[in-house]
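First, one chain by itself: the form predicted alone, in structure tokens.
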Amino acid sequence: MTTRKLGLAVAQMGPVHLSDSRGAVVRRLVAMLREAKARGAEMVVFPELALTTFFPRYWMEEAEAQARFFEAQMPNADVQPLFDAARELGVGFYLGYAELAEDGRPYNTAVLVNQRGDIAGKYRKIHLPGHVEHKPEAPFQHLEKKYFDVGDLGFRVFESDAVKYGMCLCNDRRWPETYRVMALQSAEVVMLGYNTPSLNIHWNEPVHLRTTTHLVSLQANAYQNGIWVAAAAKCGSEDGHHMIGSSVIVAPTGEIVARTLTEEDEVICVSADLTLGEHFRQHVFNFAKHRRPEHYRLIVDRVGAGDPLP
């Protein structure tokens, strides 16, 4: 089997502000892609809704978020100086953003660029976690469900520069169906960028659980699919709200193989080896071989939990 090598980087971002311009957000993502690239990167992953702060936080009027905080194009005015540089440096980059669609439309959004600074795919999350009403009460919203449509363009794997690639946002990384359904496409790396607060709304749950739950969705995931995944944070203290950092490379083998140390801005980058998740995908997890979905109906036939079958 012959060896294929990736320079598989992940671009983790500190805290973004409201007083942050698009601007000053790029040149940051510009010059941890120029770092990526001197480190022997030819794939850059950036976090969910790099561009600017975490507003769904914030209560307001959807057109006020949408003007504030969203992207009627992609690329931009202000987002064409990371397009150059990737065109330039020769290196790919995933991107997440708000996305404001041509009918109008707001998706929760990343995008695959390949090494000529092109579009080569676009996913818009599935998985929105929160809320749509107003908790006065809390002490931050979690308002996705409110800002967000469900996407629309399902788990896709695109080819790009000769790697497959699955991509994915934040709440979706816990889901296992997000991860088989992209390797039943062959995919060979998932790319994800999340915004995960610290604090739990809902219940009373622990921060160090929180880091370990996300780990943990991403470890058992790459094993059970024989992919790897490079997942990136927007993390920090963003005007005072909490997110963890934690951003992580994770190989087939369910391994971490890099994560950052900070909550600030910080790239990690490792040589994956693509063909290492073919051991699992030929033997404990030959799909064609092992898989028996006519026992598996129940997961598409039903949403939530129901009664035992008979």
Contents of the next structure:
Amino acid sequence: MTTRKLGLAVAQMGPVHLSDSRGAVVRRLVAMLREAKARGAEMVVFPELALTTFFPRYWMEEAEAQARFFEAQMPNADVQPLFDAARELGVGFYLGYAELAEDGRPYNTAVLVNQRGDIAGKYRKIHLPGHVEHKPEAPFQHLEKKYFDVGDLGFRVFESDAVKYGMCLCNDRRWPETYRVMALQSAEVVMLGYNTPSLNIHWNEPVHLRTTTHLVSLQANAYQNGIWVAAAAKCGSEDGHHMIGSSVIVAPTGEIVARTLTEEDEVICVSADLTLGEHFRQHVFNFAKHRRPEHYRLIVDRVGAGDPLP
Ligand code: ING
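For comparison with the form predicted alone, produce the structure of the form predicted together with D-[(amino)carbonyl]phenylalanine.
After this comes the whole thing, all chains and molecules, with the earlier chain placed first.
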């Protein structure tokens, strides 16, 4: 089997504050795209909601949120320098942003842009965590269910520059169905961005568990689906609200191949051997040979947990 190598990078972002302009943010993204290219990257993964602060932590009217934090076009004047740099450098990227769709619906979205700077795929976040009601007593809100509609594009795999990429966003990474649906479409690399508050408002969770559960979700699913997983944080303290870092690139072995050390803008880059996944998909997780969907029906037929089957 001839080895296929992909220069795969994750561009982690430090905080984006309410006072940070789109222009200032895009300059940071372009700088990291250039660094990644210099280190051999062919594909660069940016975080979820990369252009703005994590605004679902704030209560406001939807109209205000959409006016301040959403993009009605992609690309647009603010992000065009990033698309131009991608074309100039011949590097693809994944970018998360708040999308105001043509029909007016709001989504938490990511696009895949190929090495010619063209949009080659789009994903709209399906697993929306948090709540819709105002929790005035909470230290911050988590209003993704208020500001975004559930994604309507499904989990898709896009072939771009000879690699099959899957995309998801943040909370999606905690649900095994996310990866399996994309692995059943022969994904080789799953890219995702995340904004993960380090404080749990529901119970007194030891803070280290935020990183543990983040990593175990990525490592298990990379291994169990024979895929590379590249996960980019926006992290650090945004106007006093801390989010975890630990951006990583995980191999189909489930091993962390690269990991960020800071909670600032930081690029990690690996030469990903895409044939490594094929070994696992042929021998360990050969879906066609070993899976028995007739015994998995409950996964699709039930939403919440119910009684044991009779
Ligand atoms: N953030 C968090 C995430 O899934 C969360 C929300 C954290 C849910 C921890 C459950 C546990 O990483 C987003 N934006 O989904």
